[in-house]
Every structure is written in structure tokens, then in C-alpha cells.
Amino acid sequence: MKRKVLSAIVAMGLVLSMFTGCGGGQEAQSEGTAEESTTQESSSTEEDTAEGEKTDVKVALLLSGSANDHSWNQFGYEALMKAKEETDVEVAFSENVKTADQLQAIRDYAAKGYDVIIGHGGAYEDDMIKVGAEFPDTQFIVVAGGKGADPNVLAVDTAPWQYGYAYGWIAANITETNKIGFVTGMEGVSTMNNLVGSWRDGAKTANPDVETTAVYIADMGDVAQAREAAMSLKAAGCDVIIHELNAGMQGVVDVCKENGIYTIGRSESDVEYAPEQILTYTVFDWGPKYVDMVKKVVEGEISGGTYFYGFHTPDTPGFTFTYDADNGWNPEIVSTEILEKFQTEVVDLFAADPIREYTAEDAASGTK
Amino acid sequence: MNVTVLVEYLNSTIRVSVPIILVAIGVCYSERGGVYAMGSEGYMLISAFVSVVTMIYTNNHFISVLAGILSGMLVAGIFSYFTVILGADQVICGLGINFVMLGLTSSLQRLLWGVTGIPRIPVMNAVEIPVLSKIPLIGSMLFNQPIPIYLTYLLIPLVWWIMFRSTWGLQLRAVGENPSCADTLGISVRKTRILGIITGGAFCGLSGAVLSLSQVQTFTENISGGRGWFGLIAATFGGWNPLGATGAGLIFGAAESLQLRLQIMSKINISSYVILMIPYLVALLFILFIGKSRRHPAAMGKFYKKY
Amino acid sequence: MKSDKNIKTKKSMIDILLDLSPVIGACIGILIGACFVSLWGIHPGTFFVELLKGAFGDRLAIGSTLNSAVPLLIAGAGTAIAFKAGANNIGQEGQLFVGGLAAATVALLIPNLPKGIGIPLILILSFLFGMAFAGIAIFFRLFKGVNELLITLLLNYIGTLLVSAMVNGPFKSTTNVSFPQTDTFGGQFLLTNWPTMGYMHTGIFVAVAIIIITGYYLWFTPAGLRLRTAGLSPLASETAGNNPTKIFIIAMFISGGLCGIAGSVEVIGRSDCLRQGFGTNIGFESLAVALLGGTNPFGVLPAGLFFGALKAGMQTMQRSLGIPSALLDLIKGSIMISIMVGNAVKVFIKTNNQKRQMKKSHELAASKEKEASCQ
């Protein structure tokens, strides 16, 4: 047994050292859906340098889901492709970071020298700020939770409490059977207590008679379970179920489809899918959002704290109602009246008191 | 609680309860015959983007679910030659399956549809069953579901009798409990289990069929998110008997979909992941009040040596 | 008898070629990674020296290979010892859990307790709360009769959700409302981190140090006899006079209350708090550790530091070649049935030769004695 345990130990030695003979530097040109390969052309000019600005800026991503789940970390990634685009910065990014991996993933790309660091979630907020002290000349940036640290770590969002509040504000004007519901997951973080706790406050701030009912599954990428939380939603007399989930939400616009429920999507196909539940959908575009923070960094500014993108940010606007080229929401459902209101009873009222605050109380699973 | 409630529960208990009695079935099948069935995760996995793929190409569900559970049964058949022929370990190639089942069809489906992802598929509708379905309570729950659900109800008894009425079924029971002897009597412990293993290959190919086709409409990262290990779960709470199975599945089924309408229901504020433990605890509890002795076959994970 | 020598077993090529099977497995399982790797338009060569890099490159990757390896050494040494018993334990994922939530216990209910304390007390509980899991699966097995394997499976699902539960309730993090955590824990509740050694913790020491305990307790001592007895042949270990129950009780509690330490390892020395999730897959890593290493704590050693060094380095270079995650599951699943595969293919080959060898020694023998005779 031993010797065998030797010989194994021995042998995987010689396995290894016979690798890093040969292999050399092969570094070949990488067709990969990411990053350009690190030995790409370095274009610093003197001209283009202003003064403070940074050249040859790396960006670096991390999600903690699949880069293509139809939401939330496709929305990094197609941001971090979009602020490429425009800054002509170098990319790379990582997905499905366990947990566990944050930390290592977060000083890796540190002392790779990646000049922004971003962390697509509230999770890395802890980490970030860790990592942060230790690289005092890179800008990290939490998407999406936390309160950042200064002076490197800037926290930024699209505040949740404003679009929730709309999200509960319009489904409270629209509904008949004065029932609505919500689908999502990760009971009990801050994100979803203020996406939550505003939905419920704008839905009775509208109509005080209606009652509110959230459900949390527990994973919000599984489209069956979502599926089920909104035919049980169904069945409770629900005809605005809301959500914000990852794949799962295809799970809820499905059955809403079905039953001639209102509920809301993701994007332009869900419109092309179910035109007449579909009430908007909610483009977070983040892309224009990173573009603003990489062009920051690039002009040598590096900030900490927090940020918010919402109504009163109307020039990188946090979120957009869209139904289709003319429309932000559903003409058939929501009328002009209703839009009307909408502007000053919620965009008015955010823009000119945009911070808020709900608890995991008013964000409880269950009918209030 | 209102009746639309009530019948819209059932309704769902059956739905949720399917894919996991199929692959209990399939375990049973895998697991009598002395096979550890650790890979059935991985056979629904590749059945569900299989079957979903083909839907996309042939736009017809039969040829899909077909597809599926072929699929199934290659990669069961690829295990049972490790396995049975080679005698490799049992459990770690079967999480291996699961993993590179996981893998293979993320990275497939990354590579031939890049981040956007598969397509939306046709909605299999349910079918009404003209009389049957206006039986108060369970003709709703019961006869008002996609076809592959009816196909469901008519294997359950159809396996149990093989399982323990014929002759083939008798031969794997033997193979699991005492491989020297039935190999004594002429029986090929060879070609019972890895008939047994490819079964259950195809009871699992035809869940995530069902799954991907019917519930999820099109192919997600990790589809069967558990429901493999559920169904297994459920197989050796059944006591590897396709009808206990069955049972076992269904009290699963409905305890997800209660935790889902506690959640609604209760205006005590319960941590959603305390409800969310509900199924499991059941299992425990069920096991604890009502549960009999569960030997599992003698002779499982044992490799059998023919010289 | 002259017969007897001439079944010697030589050890040629063949023989030390199929004694590093395992080795050969891992490299055959890599290299279908690198072939579906070359479908992204990668090259086979720098997919091997990114992984290399990433396992072994600076210390940074040794740090976070050594970080890697630790649960898995201390849980695949727990599972060694109750498989070898014959228990079928493969609740570590809900034990570790466990073991975290000890951790959580411990510095949040108590967070004034002195240096030198605070960790062995951490070690300590997580050890009985990995126990009571088991012990839950030893008792539907004593007195409902069923099998430990599905109990352990469906605790699992418990322990990971009770830490979830807790995270998101009484736990709760007061500082940090954006993710399901509990507050920072002190400094002494903390194992220590070397950055300058690539931020390796001390918990590879905890978990070298249990590997050598419990090869020891297995290898060397009349209690670990009686274990592997009990496991390989549960009737010559009861004619033996040995107690199965008690023998099984035993196990469980071990690899149960290992496991939990594993988890608690993990949370004080890896990270500051506990997460929700924290140990998401370590449990099931650590059932292929052990078996790979034949559950046998000192082949949990390679197999747990080869595993560490697997997924330290596909991370990384995951990181740098920006292949899609999904495609590091598939690496890890096809080097897991290479690796039994081959230990599958030598275990045929030897026992071939075995029989030719006795085949040949029988002729040998007949004929000599015809031989013999015929004088």
C-alpha cells in the first residue's frame, strides 16, 4: 500500500516535470468567447495620454452564474462586451466563481495588474473590500449590493426600491382581481428586501385594497420550480405576477402566457412571445452603466462608496421601460392615464428623494 | 382553502412527482441487479438536451422523447461496460457520469448557441381526457396532463410486473442478491445487469425528456437541478419496488409543491428556507414512523469476476 | 514445495506501469479535457501549461492549491474510515455544513473568548455537530433499519439548507446586508493566512495532521483492525467476537464528525464568515478523493493534494483562456472514471497474469512430476 502510495507521489513528479519541459511558450491565439490574449499589441502613444489618464486599462469580470443564463450575469457579460467596445479596453472574465473562489479569483486578477476589477453580485462585497486594501491603485467595483469602502471600492446599483416600486405602483393600477405576485429567490438580501419591500409599498401606496403575496424558490435558474411558484400564484387568484429571477423566469412568463396573466420580461423576444401579458420589459443595460465607470478609471479617477443609477440619474437612466419602439409599457393594459400618474405619483417622487430603504419584514415570502 | 387551490395542488404534485418517479423507476431497475445507480443525474442531463435539440430540428415531440431516452441508454450502456466488464468502482464512475454529463452538455450548448442560449420550443399542451377528467378533485388532477404523464401511469404497472412477474425480472433480483448462484443456475450476470443498468438509462432519459419537454420548454444549465438524486431518494425509500418508488416520488412531489403554496398561504413569517426543508423532512419523518426495513440487495457495488 | 518457486512475481515494467495507474487515469481523463478544450480553439499544449501554471505556477497557485486540497483531505480521510468499515456514509456535504455552522456558533455567540481558545473550541464542536448528523443516520439504521446511505444523501439537503436558514435569520450579518452572511468573525476565531505563501492557511496542517491520525488509527492499531475487518468481511469480524453495531457506530461518528471539521476548516481558514454555500460541492469532491485514494487516509493524501491542485488549477486558467466553466465539470468527470477505469483495467491485467503465472507453474510442476515418474 505504501509503496504504492510512493510510487504514485514519484511518478506524478516525473509526469509533472516532464510538462514543464516541453510546453514552453506556446501562447496560441484564442478563439475563445472572452479575452484577447495577454501579448496583444500595446498602444501607448505619448500623444494619446492626457494628463492622469491610464492606458492599456485591463478590465476583469466576475460572475457568479453562467454567462449565459438569459439574465442577470448575461447582463454583465454583455456589459463588460459593450464597455470593450467603447473604450477599447482589454477584457477577461470568469463565471460560475463558487463561493469559496471569490477571494482567490478577486487577488488573482489583482496582481495580474487588471486595472478594474468588478464583481457582478453582492456577494464579493466582503471580498472586494479585502482585496481592496491590499491594491489601493486598482478600482473594484460590487455590482448590485453592499456599501462599498473607501476610497477603492464603489459600490453600484440600479436602485432596486425604485423599479420595484414602479413594478408594484402599475400592477396595483392594473389589476382586477386585486391579487398580485412575486417570483424570485435569495429571501432576505438587501437587494431583494428593497426590490421587494418597494413592490409591496408602491402596490398598496396605489391601492391600498390589494394584497400582495411573494414567493422565494431556491433556485433561480430552475424553470420547472419557477413554473410551479407561478401556477400556485395562478391558483391563488393572482393576475400580475412579477419576478426577478435568472433562466427560472421563462418559467413564469410561460405561464403567464397560459392564463392570460399580466406579468413582465426580459427582453425583446419575451414581447415577441407573449404580447399581450407581457406589460414591459426592464432594460438595465448595463453596458452604458460600465462604460461610465471604466471611462472613470481611464481618466485616473478612482472612487469608493456607493452609487446609484435610478430615476434621478436620467443621463446613464438605471432602468428603462420598454415595450416596444413607441411605448415603454403595454399600451392595451396600461393607459395614458395611468402613465401620466406614473410620471408624477413615482418618477417625480424618486427623482427628487431617490434614496430608500426596505427591510427583510417587508419583503417577508407570503401574502400581505 | 378554495378548491381551484386545491385541484391546481394535485395537479401539480403529479407534474413535479413524474420526472422523479421515472428516474426512481430506472434506479430500481439499475440498483436490483447490484448496480449503483450515482449517474442518474447525468443520463437525465443528457436526455433532456438531447431531447430538446431534436425537438428543434424535427419539431416533433415523439421523435424528441425518443431521442432522449436513447441517449439515455448510451451512456448508461458506456457506464455498465466500465462498471460490469471492467469492474471499475461503481459510485465515483457514476458521479464521474453526472459531472461529465454536466460539463459536456453546458459546454454543447455553449458552443453551438453561443451566450444566448437554446431556443424557446413548442409548448407540449396537456390533453384533456374527454370523461375521466371531469371526476371531481382527481379527474383534474390525473387526466388533465401532457401525454408523456399518461404514458407514466401506464409503465408503473407494467414495470412492476416485469420487475416481479417475469422471468427476466426474477434473473436481475437473483443477479443483485447472489451473483455466484445465479450464475451457477446459467444466468449471464453480465448481460442482467447491464440490461438492468441500460433501463434504467432509459426510465432516466425519458424523465429528463419529460422535464425538458414539457415543463421547461427549452434546455437550462444543470436542468435536473437535483431531480436525479430525488429520484434516487425515493428508489431506495420505496424499497427499489416500482411501486414503493411511486409512492415514495409522489409524497416528494407533493412536498415540494407544498412548500411553494406554504409560502403563500402563511402570514407567519417563516424563513423560506425552513420551508424549503419541508420535503426532506418528510422523507425523515415518513421513514420514521412508517418505514420498514430497507436491505438493499446483497451483492450491490460488487463487482462480479467471471473467469 | 519446488513448485512454490517458481510463482515469483517479478516486478517488470508492466508491473510499475500498472501500479501508477491512477497517475496514467488522471493524465488520460486531462487529456480529453484538452480535446474538447481544442473545440474553443485552444491548443492542447497551453491548456496543460495554463493548468500547470495554475496549480504549481507561483505561490499564489500553490497557496490556493494547498486552500483547495484542505477540505478535501480532512473529509476523504473521514470517508476512508467509514467506508472501510463498511458504512456508507456520503453525507459530507451536509456535514461539513454543519461543521461551518459550528464555526458561526462558536465565534458569534461567544466572540469574547481569549487567543487559544477560540479555534480548538471551534474544532471541537464542529467535530459533535458532524457527529449528531451521523448519529441521526445511525439511528434510522439501529432502530428503523435503513440504510445510512439514504439518510446521509437526504441530510445533505438539510444541513446545506439549515445553514441557509440561519444565515438569512438569526445569524444574520447586521454590517452586510448584500449576501446571505453572517457577521465578520474575530481575529481569534480565525486560522492564520500566509501572503507571502500565496495566502495558504494553516489548515493544512490540521489536515495533514488527521491524515497521519487516522492512517494510524486504521494501519496501526487493533480498534482500525477491527474496522477494516468489519468492512471487508462483517461475518469473520463477528466470529471474531467484534460487535458490529458498535463497530459501525464508531465509523460514523468519525468520518461524520471529520466532515464537520472539514467544513469549520474551511470557513475560519478560507474565508471570515460564514456563507451561504460556502461548501457547495467539497462534500461530493471528497467522496471521489477518498475513493480514488482506495479509502485509505494515506492515498487520500495524493489523490486530495491532485484534486486540490485540479481545481485550484482550472480556475485559474479558466481565468486566463476564457473557456466556458461548464467545461471544467467535464475535465473533472472524465479524469474521475478515467482514474477507475485504469485502477479497473490493472486489477484485470494482474489478476490475467496471476493466472497465467500459477497456469504455467501447474504444467510446470505436472510435467516434472511426469518426469519424475517416468525414471
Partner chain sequence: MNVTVLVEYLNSTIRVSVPIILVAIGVCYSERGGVYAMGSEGYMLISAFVSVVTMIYTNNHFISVLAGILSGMLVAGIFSYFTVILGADQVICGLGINFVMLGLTSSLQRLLWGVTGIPRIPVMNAVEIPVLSKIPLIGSMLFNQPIPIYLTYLLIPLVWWIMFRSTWGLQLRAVGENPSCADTLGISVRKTRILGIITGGAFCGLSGAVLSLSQVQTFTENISGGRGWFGLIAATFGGWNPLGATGAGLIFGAAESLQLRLQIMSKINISSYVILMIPYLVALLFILFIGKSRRHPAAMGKFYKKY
Given for the second form:
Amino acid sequence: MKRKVLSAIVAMGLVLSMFTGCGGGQEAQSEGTAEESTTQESSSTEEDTAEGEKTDVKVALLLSGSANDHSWNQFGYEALMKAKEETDVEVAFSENVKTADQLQAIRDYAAKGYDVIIGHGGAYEDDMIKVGAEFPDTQFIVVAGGKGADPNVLAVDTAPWQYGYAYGWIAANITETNKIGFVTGMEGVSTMNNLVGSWRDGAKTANPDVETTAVYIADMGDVAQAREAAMSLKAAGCDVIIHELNAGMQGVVDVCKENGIYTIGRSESDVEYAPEQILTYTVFDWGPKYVDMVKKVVEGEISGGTYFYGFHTPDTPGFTFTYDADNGWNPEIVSTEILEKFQTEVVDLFAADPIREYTAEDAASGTK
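Previous: the form predicted in complex with its partner chain; requested now: the form predicted alone:
Partners and other molecules have been left off, which leaves just the chain.
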């Protein structure tokens, strides 16, 4: 495992997506629920954020999919609406922006005088950098970006090496077979290198004898592929299987429920579905991050480079581990003693030293 301090972290706030665009790009209404449009252009409107005094800041958001997809794009839309409500800025957004259209969509918003343009997904980064050079007085933000660019393109994300390390650490503390697994996709992508590499690091730090096996699937939304991967880990003796998937996660959760294997969830409904097997469900709430970002813009405290949320930003958490009101992890599985160690060996560790980087070799498929 290699570690190094990443450069260009700026003092502002704004977690994980590798989605690319789909459908036709258009500017939707900035008020109310967005209309899904994949093949037709919708009319363009701009509305004030609320009655009464407004700020002078205008914020535009680009989404690769529908604003009501009940997933990544909706998270971005809802975060924008929260920022609108709490900061009184004027907002607009475009949904279903095709990859081929995103450069022009970004440029159009900049030409219209929007002060902040947010691309909700790492796929916007290269085009943001191009347009950023053309409009030096506009602030560009790439959610789930990786590099950003000075002076006005900021890449923001939840620190994957922090929650990955946490997953590995907790798994290594509860496994009885000393064998744990991870199912995900996009092998070799930097975010996955940091996520799976840190998972291994956290597990090996907590328990040097633990055996870690990573399985990558071709389609993170394929339930059958995910199920097959989880079954292979079960056959190898893994009694904890972590995942980072889209719809495919259901295949992992199903296998874990059927075979008494511990895993994680993404919502309270996962706990209701498999209460004995879900260690926790992880919430990545972009609302507070968008609010924090917009406030920093209003205050003139924004720049380029990279910024990550995590244990080191407790006022605007990158993620939270939730199970019930009294215990952030499943109280039937994760003991108070383990949680006390978790605070000092994981939370406090990253609060003091938040940045890490892992390589493709650290996160390689197979067993280590």
C-alpha cells in the first residue's frame, strides 16, 4: 500500500459516482419536480429561489440522468434544492445530459452568467476544465471528480479510502473464518483503487491474518453477476462480504441473507430485509455538502484543486454508518468494545491524517 498526501486541497466543502451521461440534454425548471426527458427537448426556464431578498449567486447543475431516478441523479437534484432552500440562491438544472452534449451545456450556463456550475459526476471533469479556462470568473465544481484544476475547477468527493478502510477494519474484527470478500466493478479506476485498496489495508491492520478476496464484475447494475460473485466468495469461505455496486448490490445482499454472511446496506429497507446480516447501511448525503459549497461561494472562499469529505469533516460528514437510533452498527453483531476501538483506530486516525492513496496493485482482483 502506498500513501501520499494529495495536493491542492482547498477550504470548502462538497460523495461517489462514476456515471456517464444518458438521454438528451436540456435545462429543466428550477422549481419543483423535474420532468424526465430522454428523447425530447424541454422548455427552458429560470426562477427565483424564493420570495423575498435573494443573493446575487446563480447556481446551475448538470445531471447525466433523470432528476427523479431514485438514485445518483436524484441525490444531486435534491441536494441542489436543499442548497436553494437554505442559501436563497437562484438555481437551474439540466437533466439527461448526453456525454456528447455536456461540453456545450457547461459552456451555455457559463455564457448565461451562472456563478457556479456543478457537474454531478466525474464524467464532467475534462469538459469542466476546458470551459473553466474560457470563463476564469466562473466557479466549476465536479462532484466525484479526481483532479480539478487551478484556479477555478474544484473536484470534490467523499474520501473512498476512509469508508473503505472502515469496512475492512470492521470486517476483520468480526470474521470467524478469517476470510472476507469485496464485490465491485471498474477495476483499475482510481476511486476503486482507493476503495478496495483501503478495504484491504483496514482489514490487514486490524487482523494481519485475515484473507481478503476482491471480485470485480463487468456491470455494477447486474444482479445476476453480483450474485454469482458473492456465491464464489461464499464457496471460498468468506463470512463477511462487502460491496460497492449499483442495482447489483441486491444479488450480494440476497446471498448473504440466504447463507448467514454479514454485509452492508444502502438504506433502512436493507436492514428490514436482512436485519441479522446487515452490519450497517451507509448514507452518502450530498445535501449538506451542496449547502456548504454554496455558502463558500457566497463568502468568496472557493478555488480549484481537490477536496474530500470524511471523518475529518465532522460538521459536514462525507458519510454516516447507520443501523438504529442507539448504535451506528448492528448492535447484535458489533459490540460496544469494537465500536470504542473503531473510534480510536479508524475515526481518530483519519481525523488526524485524512488523505491516502492506493494503487491498482493494492486493489487487484484475487486473494491477498
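Numbering follows the first chain given and starts at 1. Since this is a predicted model, take the numbers as computed values, not measurements.
One rigid part rotates against the other between the two forms; tell me which of Gln102, Phe308, Val346, Met81 lies at the hinge.
Among Gln102, Phe308, Val346, Met81, only Phe308 lies at a hinge between the two forms.
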